[in-house]
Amino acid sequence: MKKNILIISILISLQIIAQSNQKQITIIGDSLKGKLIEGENIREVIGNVIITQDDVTITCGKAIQNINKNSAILIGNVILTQDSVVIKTEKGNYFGNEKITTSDTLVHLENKSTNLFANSGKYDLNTKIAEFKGDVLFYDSVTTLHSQKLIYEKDIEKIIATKNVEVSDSVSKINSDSLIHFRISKLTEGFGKIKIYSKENNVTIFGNQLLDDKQNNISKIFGNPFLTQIETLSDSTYDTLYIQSKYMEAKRDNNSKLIAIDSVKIIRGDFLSNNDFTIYDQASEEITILKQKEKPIPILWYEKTQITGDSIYIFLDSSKIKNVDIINNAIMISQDSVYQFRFNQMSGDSIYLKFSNGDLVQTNVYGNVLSIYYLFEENEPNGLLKSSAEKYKIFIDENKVTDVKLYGSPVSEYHPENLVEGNEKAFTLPTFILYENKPDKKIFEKMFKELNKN
């Protein structure tokens, strides 16, 4: 207890010594009059007022000095300078013992290329820390920032902005509940209701936390990030890409890429996907989906077709699907449009799908190919064909198979309709699994509308 009292006594003593070490502020002007109010020595200095203390200079139209408190009320065209910092306001206060200036009217702080405006502000000339409130505007040659409260630490060029934060530059805009920005290292951290909009590619990303490292050209988004990209197609219609995951990372280099990790859901036109690792390369229009260790195999749905494989590569051309490559453990299952329990199936080491104007025109399967294909004659079911080969090619026109070619020890086995009808579930390939966890486009559309309101 005695020790604590001693420490407190020392701190109080040090504070008194520090205050007493502050020089008395000096005020000069065109005219001066003094008076004693409630025991306080008050002086009014009017016209071309100049106040100095150490490295601080203040000019204004009128100053009311309290000699006892070593402070002054500043009125009319107030300009404070210290080193590279210039503060301008119409009315303020200066406290000489603490070397703090405040203003409850519009205040402007300028430091080299940076400018800070607000409805009120406080600046500590010892710590070089500013606290500004009310419609705060901060800008430099690159960035513009709006918020309701902002703390600016001059020496380390650190900004802490809170409430309705919006940061923009020539290519992007970030909204958040709060944000910390280090101007020297160009590192930004955002917290709460993150919204990032890129003008270059019409991409919007929502999340709960952002880490933006401009020096290393990488941005990380945490807290169930959700990406949307609205694109205008060549026929003037629109298509929207939706990607949701638990974590996203955007790399900006010669080939800008977005990486979505863990519980990834993708919707793009008729394509849907569930997986755990997706790379979206906007420049080359490529989507890469890779299986992760101990994670479920990636799934892709296209209309009534389900595709799974260890690695799936989607290639776009002017926003339309051009090719889809499925590598390792590939299987494609297509549900018949009339008979819901009849599934055409094809598996192999790899499957390659080719599209023309968004329509599937050719399917190539390589390595240990197995297939089950339901036959029809004049739209009536006519059994099925089980086949195996080393290589398989299917040609399609207007959603109908026009030719099938098998290569490398082909074997086919016909099962007549009377043995198939009612027994369809017995005809499946060894790796046949139907997945029902498709991403729901309506849910994503609703989510985008809700998030975009803010």
Second form
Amino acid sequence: MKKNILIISILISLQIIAQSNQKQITIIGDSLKGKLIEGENIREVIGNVIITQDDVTITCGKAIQNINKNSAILIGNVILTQDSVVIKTEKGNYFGNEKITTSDTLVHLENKSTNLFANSGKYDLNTKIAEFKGDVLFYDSVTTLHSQKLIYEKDIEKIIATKNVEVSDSVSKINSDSLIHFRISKLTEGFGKIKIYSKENNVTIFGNQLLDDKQNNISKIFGNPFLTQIETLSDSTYDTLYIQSKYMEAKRDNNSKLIAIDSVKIIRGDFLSNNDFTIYDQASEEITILKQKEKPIPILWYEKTQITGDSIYIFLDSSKIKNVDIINNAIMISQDSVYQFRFNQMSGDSIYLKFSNGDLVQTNVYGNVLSIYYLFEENEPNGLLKSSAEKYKIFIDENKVTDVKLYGSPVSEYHPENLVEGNEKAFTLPTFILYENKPDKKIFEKMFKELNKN
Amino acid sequence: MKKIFLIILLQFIFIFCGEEKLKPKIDNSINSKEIPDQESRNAKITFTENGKLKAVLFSDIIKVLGNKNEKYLEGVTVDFYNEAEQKNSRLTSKKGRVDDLTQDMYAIENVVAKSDSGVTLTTEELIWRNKTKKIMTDKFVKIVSDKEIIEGYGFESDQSLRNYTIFDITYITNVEQ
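Form predicted on its own done, so how does the form predicted in complex with its partner chain look?
Below, the chain from earlier opens the complete complex, with every other chain and molecule after it.
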């Protein structure tokens, strides 16, 4: 029992000694003025001042220390060093009991390859957490960050930036209301008014929340993300891709991909789409649209044509559409350019569209093919043709059908014009549905302008 | 009577002829100019200004050298008093010197000055200027209080040791003693 009490006493004594040592400050300087001002013991150390407390060293031109409060005002070329952290300012304060340093003038924190500048700052030498305010600039060899307020946790290299945050590197720029960045794990979380701009492919993504995982090369954007990509076409004109959804995910590896999920709206030139799952592979210029369980079938519009199917694959070549493949439950409905209620229809297991210089040149339909095709003779309507076959090929030149080929037990029936006229709505395929919820390009253009202003 | 005188005379002659002649010893180390005019023991000198008590000096020995206008002291203690004539600091040293013309005091060897505010100053030489009421030295100085240790070379202070300047300092603060 006595032994235990002795050990505890020794431990407590050691702790007290450790605590008292921790508070001890040693100061070297050219001269010291001791003063008693309003009952406060003041020490003014002037010239080549070096202050040390534990692992903290401060050098400056002049230090005015309040003995009772154990605090000091540091003036002139102030340099504070602790481990790898170096803080520089022209005027600052040091609170010895709390081991906190503050500055209301331009302050520069340096830690290995990272640099932090601000109009004012506070650094807690115990917790090793810096709080910087006013025109904060943080940069390392890769990234530059601007904000109005920044908290930097040195040990875990965590950055919390708020107010007008802008992070940029050689290829991208992120703007947000606030941002949390973990330098070691290269994980970034952004909140509020997110804007991501990629110089590499001229893509801008807006959203409300961002999770950027550089180690795993993945970025997630939440809160109605909206993507725009301005592309220069081969004829030097511009075209803009718009994608809006409830969630987006960008994977940056050998095959950079953008995945848009839930209520996806796409506009690109004459192509429009409404769906719930889109993959945009920028490298291979492929857009994949897939039907999700319990969700409506994907829809694609091209000029006056509506295409639906479980899976739609769009292949681009130098930003121009090369092929469109519609797999499972495919149906293509084209409105006549003159007659509002006349729709050429074609359904099958799969439809393959081939384009040349952006113009449709061939349509192939495979499996359980059904079609309704309106006929014209010298621009005058001439009934319609209902057909069924196993395989269907349509050849088009300058937007006019030049040849139609049916394969595998084809059956066709002709409906004369007198039976068709005024009765067009009766001639529809079993899976015929006309969708009206097209994405509106003007709304997207307006949205882009407004979001880009901020 | 003549016989008696003769016997005495013979005895003197006998005595002086039987021994070597002795000369009185001369101490050459003593400079006649250094020989004090006065010497006091357990002395006390009071310094006043406009009738107000400023300092009281106690000394084991005081030697007054009139021709040099100086007093040499051994075993010195000086008590300093503030405006309210309250004792606010004490200085002790092994030796000391007082300039009679300026009334400046020099504390020499093992100088220790303690203020009532808990500040202790140690040095090898300290001068108290009567005119300015300031304490100063150009020697190594160490000041110790309950919260700090200050070491430096050269020192200037008011006599209460509250307002002072030290040069080339090493300063340890927040010392838990």
